[in-house]
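Next up: just one chain, as structure tokens, the form predicted alone.
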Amino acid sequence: MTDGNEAPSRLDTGSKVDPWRLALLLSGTGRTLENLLATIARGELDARVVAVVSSVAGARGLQVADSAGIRGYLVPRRAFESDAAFSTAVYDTLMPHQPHLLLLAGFLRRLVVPPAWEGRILNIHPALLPEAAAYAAGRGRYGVHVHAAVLANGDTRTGATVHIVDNDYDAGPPVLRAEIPVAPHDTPATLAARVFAAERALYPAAIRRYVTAHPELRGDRG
């Protein structure tokens, strides 16, 4: 676990193989999707986004996917009686695209992780984990709410964390972090802008690190 200031590079796959197949789960604007697509286009991430799922109808992220020629799907949580049923629907929707890795990108619904997907899902959270977990992570802690909690706690440093997704909110093992100072006159909005700027480099760096360390992700997903 280090900061996210790694030099951009193509993934070292060890041989000529197809790009890593990524699927994104989102609930909002698709800024992270846009960033990853730009990173891929610059040749800094040897990957391809094969599908996008939104939990929210009309989410801009679906428009971003459509503009990029990526298949997008709506899977609304309210259509299912439980988190488990909702999660199964998400996996079933993505399975025809055979993604190697799922990426949460502002996905605001709980995803139940079955054994077949353990270690195959990453999330980016706009705070330093695990230190800030007690007040800036968990259910209902997203976006500006996280940054307001950081300021209320009097933190002098914050940042973002890419972590493995497990069955607890924002509790999986960290993969990579980026830290930034909290300025004396920061507001939740100014802090959010600077943290997202750090996230733009962090998420691609974490993906590169994780897939290089886990070639088994290319295997059978059950």
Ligand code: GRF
The other form holds:
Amino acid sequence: MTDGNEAPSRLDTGSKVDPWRLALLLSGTGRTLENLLATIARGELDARVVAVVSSVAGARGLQVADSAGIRGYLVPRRAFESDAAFSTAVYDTLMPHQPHLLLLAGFLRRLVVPPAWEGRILNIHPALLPEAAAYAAGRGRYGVHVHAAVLANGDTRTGATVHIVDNDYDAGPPVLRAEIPVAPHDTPATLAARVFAAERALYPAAIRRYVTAHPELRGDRG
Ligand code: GRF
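And the form predicted in complex with the named molecule, for comparison with the form predicted alone?
What follows is the entire complex, opening with the chain shown before.
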């Protein structure tokens, strides 16, 4: 029941808006994919994962996709002579699934972003960007290496950042961040666990925020 002054909901207009169509790119465990699938299953994100690309053969993330009935593809970087050619192959693989948004989810390869995909790709990085970018982001700075760099720098806080992917590695504009304190007894492993725990809520929240702010993403790429 409404008093007639509220914005029409999907139920009372009868014109169902399709869920956001997400495609994930990964290279590893698929924990981020699992987390998004669980979030969607709980009804906390009105989205559907329509396809997954892995840059690594045998990545557990491909098994996660398969178990969920999601089409998974292998696009190995070494099959291409440049980052640009590799990136084109990734986009060409995903296009038939008509994703609105691409999400990097533990993806360890450089993606070149052509104009048609600008503003349509998000990444999550396990450090606070941009301030930790100089030592805890960029090529080769992933996983436990990131947390070791944060500890080596003597940081008293760290966290995770969801950012727009552009052609500067790990340097696109932030969408949302989660901060956590660094404790004196922390090791790279303990930090990794706490940061990933924060990522479980952060990535879905950032996606919700981003798609709400960008309804035009449902349109054609032109
Ligand atoms: C997370 O730490 C995320 O910040 C980074 O990759 C990790 C997740 O990878 N981008 P995975 O899902 O465990 O493979």
